[in-house]
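This document opens with one chain alone, in C-alpha cells, the form predicted on its own.
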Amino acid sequence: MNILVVDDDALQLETLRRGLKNKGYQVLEALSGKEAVKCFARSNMAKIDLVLSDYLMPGMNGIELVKKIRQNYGSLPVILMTAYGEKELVIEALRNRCDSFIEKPFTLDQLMQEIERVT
C-alpha cells in the first residue's frame, strides 16, 4: 500500500515515514497541500492508496486538501492529523467526506488501527 504523508513539519514527516516503512508501507512525502496535489499529478509513477495529512499547514490546510482530493480523486481514503480536536473542525471535515481523524500526539499503533479501519 502506498501512503502519501502530508505535513509541513519535516521532523514529523520523517518520523511518520520511518514508522510506516517499518510496518511495510511505501511512503510518498509532501511538505504542503500544494506539494501533495503535485504528487497526484505525478501518480503515474506510484499509485496512492491513502492520504495521511496534517490539518494545520500554510497555504492549503488539510480540509482544503480533502476538498481537492474529493473533486479529483473521489473516494480515496484520507486521515487528518490534528492537535486541535475542536468540534467545528471535525464537523467541517466530515461534511467534506474526510474518512478519519487522529489527534496528536498519537502512537504508531493508534495510527495503524486508523489505517486498517479506513482501508
The other form holds:
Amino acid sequence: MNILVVDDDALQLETLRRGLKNKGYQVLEALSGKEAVKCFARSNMAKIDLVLSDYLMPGMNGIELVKKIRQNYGSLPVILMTAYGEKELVIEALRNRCDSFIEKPFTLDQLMQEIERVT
Amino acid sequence: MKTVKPSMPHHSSQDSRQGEFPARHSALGSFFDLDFPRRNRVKGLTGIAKPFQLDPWILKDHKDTEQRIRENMSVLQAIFDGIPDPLLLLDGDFTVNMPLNTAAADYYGVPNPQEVIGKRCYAALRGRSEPCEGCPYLSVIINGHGGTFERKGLMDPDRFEEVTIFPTGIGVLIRIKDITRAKLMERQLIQSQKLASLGLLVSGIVHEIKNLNNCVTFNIPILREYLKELIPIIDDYAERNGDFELFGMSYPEFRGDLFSLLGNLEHASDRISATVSDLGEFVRRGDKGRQRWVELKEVIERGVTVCRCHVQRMVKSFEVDIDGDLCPIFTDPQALEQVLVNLLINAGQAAENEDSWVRLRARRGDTCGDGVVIEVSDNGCGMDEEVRGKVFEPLFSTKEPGRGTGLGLFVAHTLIEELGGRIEVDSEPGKGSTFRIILNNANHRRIKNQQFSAIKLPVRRQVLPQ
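After the form predicted on its own, can we look at the form predicted together with the partner chain?
Let us now look at the entire complex, which starts with that chain.
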C-alpha cells in the first residue's frame, strides 16, 4: 500500500516515513500541499492509496489539500494531522469530506488504527 | 457744608422723593458732614467720599448697583456650583478669589466655601505653609497660557484626576476632573490586548511543542520495537559470555535499565503533551465556540474553588448545594465558571451584617425549557429598584471608587446570553439579592442542527463516525 505523507516539517516527515515503512507501507513524501498536488500529477493515481497530511502548512493548508483531492481524485482516503485540537477545525475538516482527523502527538499504533479504519 | 441736590435725571423732583430719603447713618455722619444712608455698606467709598462730598442720593444709587452686582454674583456662583467637577478661581499668588463650587468644597472637605476666600489655596485647602510639591500652577501663570495634566488623586490616591489650569480675565480657573473610570477602562483594554497577543504567542508555542513532541511520542514505540529485535541477539551473546558487562553494569541490570529509560522518556513526553494541552486550553479562554458537553457539577465546583477563600473572608457562611440529578449540559465551561466567580464575589462584597451568608444552589429547571437553574444569593445590602434596573449595564457600579469597574455583571450577562441562557435578579434593600442563571435546554436543538450527536470527540483523537 502506498501512502503520501505531506508535512512542511522534515523531521516529522522522516519520523512518519520510518514508522510507516517499518509497518510495510510504501511512503511518498511531500513538503507542502503544492508538492503533494505535483506528486499526484507525476505518479499514476493507482500508486497512491492514502494521504496523510499535516493541517497547518504554508501556502496550502490540509483542508485546502483535501478539497483539491476531492475535486480531482474523488474518494481517496485522507487523514489530517494537527497540533491544534480545535473543535471548529475538526468540523470544517469533516465537512470537507476528510476521512479522519488525528491530533498530535500520537503513536504509530494509533496512526495504524486510523489507517486501517479508513482504508 | 453745602448739600448738592441730586443731579440724576430720574431724581428730577426732590419733593416727590422726600418720603424715601434714607435714614441718617450715625457713625458715618459723625465722621463726614453728610447724611449717610443706613445699611448701604459703602465702606469701599469712604476714602473717596471726603473730597467729592457725596450726596446720599448718589450713595443710594450705588446701593442699587451693588444689589445688582450681588445678584449677578449669585447667578455666577449658582453656575459655578452647578458644574459637577471641582472648580477653583485663584489669582496670581495662589489666593482663592471666589467661593469654592460645591464639588470643590466636597472634594476638599471644606464646610464653608466662603471662608477660603482671600486665603492661599495651599493653606486653606491643604493646611500647608507653602505650595504643594510639583504644583505646576506658577509655571502656567508665567507662561500665560493654560495647560492640562494628569495626576493621582490628591485626596484619594486610588483615583486619577485630570487638572486643567485656564487663565481668564478674572483669575486663573482650575478644574479637577475625575478620570478614574476612563483610566481603568483604558487599562483593561491594554490588559486585554496584551492578553490577546500573549494568547497568540502561547498558542504558537503550544503548536510547535506539540509538533516536536510528536516525534518523541511517535518514535519511542518504534525504538522499543527495534530493541526487541536486537535484545535476543545480545541475550544470546551474554549467555555465552557469563561475565559480559556494559557501562559497569551486569548485563541483566543493563537490560532492565534500557527499557526503564525508554519508559521514562515516554512518561516525560506524555507529561509535556498534557501540560501544553492545558496551556492551549487556558489561552483559548474567552474565545467563542468553546462549548462542549460538561458535567455542571464539575464546572460549579471549579468556580467555587477559585473564589472560596475570597468569599469566606467576606461572609460568615458560604454554602454550596448542587443537586445530584443534574444532567450534562452543552456549554462553555470556562465562561460559565467566570460568571459564577463574578457573582460569588459580588455576593460576598454585598455583605454588611455579622451573620452574613452567601449561598449557591444549582438545580434542574422547573419547566422543560429551563435546563438548569443556578442561584447565587446573599443577605447583604440588596438593591433598590433603580439600581436593580441598571445592574447589568456596562460601567454601572455602586462599589466604592477603585473597587468596581462596572463591567463584571455586564460581562456575566453577555456571556450567559451568548450561551443561549438568561440571568435574572431579585433584590430588596437591606435584605439581600439573588442572581439566577437559567441555562436553556437548547442543547437538543443544537444537536439536531449540527447532526453531530454521534461524534465522540475524545481529547486525543477525533474521528468521523462510520
